[in-house]
Amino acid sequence: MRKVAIVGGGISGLTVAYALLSRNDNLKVAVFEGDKRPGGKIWSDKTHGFLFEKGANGFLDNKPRTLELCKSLGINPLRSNENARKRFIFSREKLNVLPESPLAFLKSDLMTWRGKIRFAYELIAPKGPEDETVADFVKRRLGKEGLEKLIDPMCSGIFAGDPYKMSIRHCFPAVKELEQKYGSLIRAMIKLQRTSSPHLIPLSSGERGRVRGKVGLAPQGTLTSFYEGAQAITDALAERLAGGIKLRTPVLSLATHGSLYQLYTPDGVVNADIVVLATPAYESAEILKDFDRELSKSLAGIPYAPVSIICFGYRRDKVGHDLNGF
């Protein structure tokens, strides 16, 4: 029986372990997690009747394999309703509804009239190179205010990223393709809305899908979670893996001994035929620094954006307006 050691007990490590055990009875799989709990960045906390998400709060349902995993685990996903499509951006000391039509855009207080008028230039703005940063693309087509008020918040919300460093071709490939094909995003939207036939355009990196007269920057799919919180999926995985998870057992370094890998932990050395690193790149870099310096250096060079999550809870009777939005 071959031994597989998976380093990292977050959603990636737990899913890999579950998939391997589901498909091959001839494996002995162990998951090594340095924390006192499995789940990694998925962590749902219930306090004083409120459900707080300390990390990821859900997933998009446009990937069927995630839904297949839920079905296999016997847990029921909960999709957001239509109210979640109503988005808000905090600007100029208030929450502003993200406009969904040209008329709503003109009436919106999100942008100044100067910024709105700048959008008209988009019709004649020149095409850019095959790839460029999101910031360069948006400033050229929509202006600096369009970048700061509309696109920068979206990049932060979707990618926790910096539009001045992100690739437009890889982050928003559909938008870049529309510019290359039609020369103008506004003209593209008008033409696509006038036709009833589906248009095959890339929705995200590595994925293609049919969109009927609908073009937008946001990823396709419905935000989905679970009634008990996002942690329901990692809890279900951990339950299926039973005694195969070793908590409070970080892997400090890696070596080889003959045909086996040796994992060095505070509790001693563990041998394995196969090792899967399901840890963040910077943690993998530390584990591999004496095993493969070049690989460790490459992993250490992958940037991670810092994210702070702040949760507030309010009694419903203290809020006088509706809560229909995202």
Ligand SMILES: Cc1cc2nc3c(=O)[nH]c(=O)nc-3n(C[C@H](O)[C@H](O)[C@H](O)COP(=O)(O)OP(=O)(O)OC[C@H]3O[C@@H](n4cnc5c(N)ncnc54)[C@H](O)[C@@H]3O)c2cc1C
Second form
Amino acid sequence: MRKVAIVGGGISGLTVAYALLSRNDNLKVAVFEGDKRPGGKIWSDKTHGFLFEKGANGFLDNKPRTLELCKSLGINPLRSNENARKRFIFSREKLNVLPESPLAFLKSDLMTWRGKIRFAYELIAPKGPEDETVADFVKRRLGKEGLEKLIDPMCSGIFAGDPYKMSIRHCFPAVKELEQKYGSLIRAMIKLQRTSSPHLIPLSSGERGRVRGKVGLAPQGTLTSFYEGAQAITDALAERLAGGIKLRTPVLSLATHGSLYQLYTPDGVVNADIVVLATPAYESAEILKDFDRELSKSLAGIPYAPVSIICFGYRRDKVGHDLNGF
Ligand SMILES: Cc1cc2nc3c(=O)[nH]c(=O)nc-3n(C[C@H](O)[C@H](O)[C@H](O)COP(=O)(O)OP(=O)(O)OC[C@H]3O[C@@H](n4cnc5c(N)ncnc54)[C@H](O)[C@@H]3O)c2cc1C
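Having seen the form predicted on its own, could you give me the form predicted together with this ligand?
Time for the whole complex; same chain goes first.
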């Protein structure tokens, strides 16, 4: 029997372990997790009757594989209702609904009139290079206010990213493709909304999917989670793997001995035929420091945004808002 060691018990490591065990009887799979709990950045917490997500809120249902995984694990996804499509952006001292139609855009207080008029220039703005930063792309097409009011919140919300550093082609490939194909995002939107046939457009994650006449910067698909919170999926995976997960067991470094890998942990050395690193790049860089200096250096160079999560809970009767949006 071949031994597989998976380092990291977040959703990546747990899913790899589950997939390997489901498809191959000839493998002995062990997951090494440094923390005292599996799940990594998926972490739902119930406190005083509130359900807090300390990491991921959910997933988009346009990826069939996630739904297939839920089915295989016997857990029921819970899709958000239509209200979740309505986005609010806090600007000019209040929550503004993200306009969904040209008329709503004109009526909205989100942008100044100057900013709105600048949008008209989008129709004739020149095409940009094959790739550029999100900020350069948006400033060229929609103006500086469009960047600050519409796109920057999205970059922070989806990527915890800085639009001045992010690549438009990699972060919003669908939008870049529309510019290249139609010359203008507004023209593309009008054309696609008129057509009733499905269009093949790349989704924001870089995947391709069929979306009926839908265009926009927001990711496609419906935000989906579980009644008990996002952690239901990693809990279900961990339950299936049961004895195969070694908690509080960080892997410190990696070496080879003959044809085997050796994983160094505080509890001793573990041998394996195959090793999967499902750890953040900076952690993988540490593990590989003495094993492959070049690879370790490349991994260490991948930037991660620092994020703090602060959860607030309010009693419903203390909130005047309809709570009909995101
Ligand atoms: C605040 C926040 C919100 C997010 N929201 C969403 C969302 O709504 N939807 C979405 O799809 N994605 C979201 N994401 C992204 C998503 O959570 C991550 O992409 C995903 O959880 C990463 O899973 P992973 O298993 O690859 O890594 P991680 O979850 O980081 O797991 C890595 C695991 O490796 C362990 N580890 C590290 N070093 C070692 C070591 N040396 N030895 C052993 N174990 C080690 C860690 O303890 C951890 O458990 C969000 C991320 C954050 C931070």
